[in-house]
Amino acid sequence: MSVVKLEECRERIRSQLDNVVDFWLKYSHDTVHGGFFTCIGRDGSVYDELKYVWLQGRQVWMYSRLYRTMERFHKPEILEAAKAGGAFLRKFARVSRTSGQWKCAFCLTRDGKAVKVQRTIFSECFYIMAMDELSRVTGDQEMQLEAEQMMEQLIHWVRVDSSGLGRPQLPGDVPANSMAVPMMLLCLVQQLTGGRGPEVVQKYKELEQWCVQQILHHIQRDGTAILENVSVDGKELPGCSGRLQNPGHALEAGWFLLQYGAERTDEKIQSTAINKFIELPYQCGWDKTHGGLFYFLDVDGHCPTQLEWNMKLWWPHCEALIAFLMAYSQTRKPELLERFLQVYEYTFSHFPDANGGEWFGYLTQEGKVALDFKGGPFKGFFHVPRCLYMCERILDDLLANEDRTL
């Protein structure tokens, strides 16, 4: 494949990243109370003023990462937005509990009053990401310490005592290993240790290895499937939950593992990441009739209980783009580049809104726009810009080290 094609991809990705950043800078900032609106319609209008903490954290992280690492986004308005979002989070996101532990709210009113708390770890995860990345930009050591303290609490909830989450263990509830948990902890370890000294790396080394092993437990059916939920000892669970496949999550776990393998020159992990967490989900998840990745699948071919199972969502395609391009950059195997281009062609012909800017998030199985808003409780300023940002940087590296053919 010619370098010209990859240069075309890079230019389109670069243009889309500029477009997406402009959209959120224009429409999402609450200049009255701070923080960000995320329920944004096709035309940029705000249709709900609730502020979802995990999306607040993601937006702070994304602004901070762009400001810190890409020269064209090293702009005062981006820095000020990140700082204002961080201040809003620090002031309102944490809900005090009688146990002395901090739990982050799931959503807040426009002026910061807690509305709902979920019994999961994900609001806290993105609070940590936001605080750590923003501290790298501002040099605020207290903010970095705050991120590390929240991380210690998260580790306690996941590995020692989950009672702080407020979720009692009921007699019929079988403990499970949901892939989202070790995935996110691995992501946080990579965030907290990246670019920092050996003492920080050593601090999280055992946790990082534990996360990798927990993720690997999701390779099931003699290596032929990645299942979203397994037992705590790595066995398949009965029923619909046990048969559930989530191609987007598996692909995301795949590139997390690729990063882990690259940092340690671990070819075994690299091979497992590509063959099991990237190729398998693509093979089972790609709609051979209409194109695009299914949202959920049942490993035995039953209809998944999630009613939106056959929709095409923005974020699995974002994860696939990162995964295949990263896999190609590490191996130079042409079939991986072909996969990237197949996902690329589908994604860029279906999700971007050429008229209103940003991307649609929810398509029908046939690829038509099902919901035309640009942001909601789950879609914010994260998966799309992270994907575009990472793909642009990978393509920069590839094109800087290639001759005129690949």
Contents of the next structure:
2 protein chains.
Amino acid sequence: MSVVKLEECRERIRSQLDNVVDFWLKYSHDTVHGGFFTCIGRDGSVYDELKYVWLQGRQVWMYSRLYRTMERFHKPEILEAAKAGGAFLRKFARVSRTSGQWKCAFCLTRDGKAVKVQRTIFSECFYIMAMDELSRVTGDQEMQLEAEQMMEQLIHWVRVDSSGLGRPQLPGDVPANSMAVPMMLLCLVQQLTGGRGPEVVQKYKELEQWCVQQILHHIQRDGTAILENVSVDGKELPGCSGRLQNPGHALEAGWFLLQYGAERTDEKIQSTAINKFIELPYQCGWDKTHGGLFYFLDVDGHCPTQLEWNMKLWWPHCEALIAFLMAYSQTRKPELLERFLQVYEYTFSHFPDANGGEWFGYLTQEGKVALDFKGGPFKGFFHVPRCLYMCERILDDLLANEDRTL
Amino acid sequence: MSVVKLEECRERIRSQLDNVVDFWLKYSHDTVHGGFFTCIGRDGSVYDELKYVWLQGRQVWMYSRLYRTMERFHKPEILEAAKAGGAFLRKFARVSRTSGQWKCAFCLTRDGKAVKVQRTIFSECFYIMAMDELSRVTGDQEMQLEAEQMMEQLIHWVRVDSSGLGRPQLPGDVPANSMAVPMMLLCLVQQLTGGRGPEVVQKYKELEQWCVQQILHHIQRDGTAILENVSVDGKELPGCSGRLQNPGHALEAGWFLLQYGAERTDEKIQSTAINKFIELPYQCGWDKTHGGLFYFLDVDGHCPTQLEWNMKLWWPHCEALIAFLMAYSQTRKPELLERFLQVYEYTFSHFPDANGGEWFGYLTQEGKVALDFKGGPFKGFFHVPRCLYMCERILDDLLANEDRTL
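Same protein, different form: I have the form predicted alone, so give me the form predicted in complex with a further copy of the same chain.
Every chain and every other molecule in the complex is listed next, the one we just looked at coming first.
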């Protein structure tokens, strides 16, 4: 692989990251009520004033991370945006305290009134990510403590008693291990411990190992498939839910595991991450006819019941780019770089909007733009910039060592 | 319009109805645990054993209605299927009785254990439809009473106090008038009163008028659009939810209103039904490029946030067929018959599966089959046979009077 090609990639990724940051700085800030507009149309106009909490938290995290770790984003306007978003979240996102437990809303009105609360843990996850990363920038100890307290509560819901989430216990609703939960918890452990001392690392060590084991339980069918939902003892579940594959999620879990493996030079985990969580979802998820990754598949080839199963969404492609580039940077196996470049070609020729800036998020199976907004209830300032940020950094490292092994 | 063409339509509709009834009789009955499988693949195989309560109720209703009103379906096997489905529903669908209120599950395991309960009224709606229609066939007074009791509770949830549904009251979640609610209630009033004496009609009269008024509140933008969600005082709501259009739903409401208007020879309602609830959704919802009705639209032309907005679903086409044919039969305006035939051509050339029987439910914007199952969480033995049943009966009437005005 030529260094020139990788330098081309890095330049494009860098300029896309600048473009995407500019887009959200320009269009998403609510200077009246604070927080961020998340429903932003093709041309940058706000088409709905609702503020989705996942996306508020993710945007605070992303601004803070860029400010803290990339020199060209270490600018007052980015810090101010992160702080303003954090203040809005702290003021409005937590809506109830039943039996001493906080619950975060899923969606707020423009002025911060709760519209909807999900009976899951994800609003809280992104709240924690936001508070921890922002506190690293501002040095706000109280905020960091708040992140850890919310984390304790999350762990309680996941591992001890989920009744605080408000979901009724039903006899037919057997507990399951859904990929999203250990993945998010592993991501949070990496967030809370990264660059901190051994005491903090120790505090979350057992949880981290539990998350990794829970993720590994999703390897099913004698190691030939990653399934999205398994039983709590790691068996395949019956029906559509049990057969569901979500290639983008598996790829994301793959690079979380790669990070975990690299930190402790655990080659077994690294190789499992690549062979199972990155290679298998790519093999089953890549559309050989039209290119791109399917959103959902059924491991037995039945038609998934999700209406959007065959659409090409931006975020699985973002996760695939990070996963393959990270896998290559850890192994230097040329076939992994080839995969990266294949996903890269599809992604950059389909998702970015050269006219309006930012990326389209939702394409038909054939690659036509199906929904043309830049931000919506589930698409905000997160997967695109995180992918570009991660890839730029990995490419920086690779190219800095180019004479060695590239 | 030639009588020959309408006779052709009737023959095709009649044979399709036979085909669809055969399909569900053959593939959907669970002879071990009772009730109906609802997740049925392209070829009739069961790909998931979950039993969705909306679809259980709808199938009981449809079998009972066919048995009661169409001679060729007045067969023991259809009666037995309806009774078996009704018994399964009565035994398993009602899952809780908090403060004296029944709540129906949304989804059950094969053996009847509750998997999920929605915080809406729709499982209960289809439970009522099933029990009332089945009791008309069997003469079971207790069952009929049960339908009325559930109806009382529904009315309480909708008009007095919704807290029994289990949805938390949130300050940003302003109460809204969602089309589905008054539509379903109007449908239930028509179900419970149809062919019964003046006492029953009187009992539901005020509710029926309330439903009609609530439906009429969805005429917005100076009479130029039907919006899916409006405020409780009949004003447009802000944001995506306020701008949402669901042409299939509006068309369905249209023929409910047409029935209401015809029963009392209320020409004003009939003309509103046709001009607003049938003509406007067709005008905005018909895809001029590829044909077929869009699933969702935004009245201001923004992209809807529902990923499936541009897909062509079977049920809006079913509702459109009933609506236009009923409108024509009430008015004899040739342009309404032309519309019927346009929808008919699209529908019959795209949805029926000549090989496996029954209809596909979900097409891409371009009309390609996107999900190939015949039954799923929201597609059962209901919209297709109800449409075919209604259209066959209307065509029978039209053709019986052909020499008069056709």
